[in-house]
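One chain comes next, on its own, written out as structure tokens in the form predicted on its own.
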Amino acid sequence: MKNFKAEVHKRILLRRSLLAGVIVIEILLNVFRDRFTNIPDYAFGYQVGVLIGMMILLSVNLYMYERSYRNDERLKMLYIKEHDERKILIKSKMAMSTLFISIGLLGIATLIAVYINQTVAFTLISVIYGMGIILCILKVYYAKKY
């Protein structure tokens, strides 16, 4: 249990960061929005609204880690939680049959941009592509490890 505790300092630690550094963005956007001319209003009301999110998401994550931490009780319920075996493997399909869905909608997706605008087909290939090689890389990665 002390190597999990550590584990979930790391997670606080990181998640800290993490909001500080999104927060910082979030001031740094703000304080030079009028540099941007050329940027539509609805781009910034679009950043700000996934920077806003980011900054619940993770207080929301960072206080369910800090509780838990600082309660043994809850520390434990938490390590059970995570290494529940039938939820990693429902997670990992999860996660399979997603991907692939997504590389097939895409495919449509760029069958159909090709009739309309070059530019976005040739994104939505590069995106097919960029899945593929991180699908492959990941596979080879986990085939060595376990």
Second form
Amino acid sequence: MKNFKAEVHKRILLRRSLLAGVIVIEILLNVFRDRFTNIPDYAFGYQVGVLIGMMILLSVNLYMYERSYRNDERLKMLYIKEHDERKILIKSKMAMSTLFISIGLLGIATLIAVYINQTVAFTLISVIYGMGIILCILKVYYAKKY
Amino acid sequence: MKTRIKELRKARRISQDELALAVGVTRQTIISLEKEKYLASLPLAYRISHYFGLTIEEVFDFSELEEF
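Return the structure block for the form predicted together with the partner chain; the form predicted on its own was the one displayed.
Below is the entire complex, every chain and molecule, led by the chain shown above.
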């Protein structure tokens, strides 16, 4: 439990740094917005939306970890929640299924996009190949690790 | 896999929450184990058996395990 408490402390520090970084980027984007005249409004709006979303998620996450860090009982419950083997199995199965379904759907989208827009089709193909390469690298990594 | 977890827990008047906390899992895992929907890992099976003061074979039924 001491190791987990130290781990939670590291997560708190990381999230505080990330939150500070996100806030700084958000402020800079707004302050220097006039300089980016060539960026379309929707792209700027999307970035701001992503940053605000990250700020909210990081704040909620940070609050949860700070609460658990200060209370041993909550820390124990957090440890159990994160290390529950059934939950880990569910996440693992979910990730694998999502990966293969995503690759399948991207493949179907590519088959359709080829007849509509070349740029979109090549982007989708690149994404499929990229995912395939990452999958192979990770397979080798975990095979060696375990 | 069949288990005697529910039977042993009720005999000792222990709630699912108490058992879950004692062996370091969530209540949902205990529920899945009792419904025989989930197969416990070796460390978890050991912790549960040890909690009841029994051997793994006395808590988990391995008779239906496939032979290789």
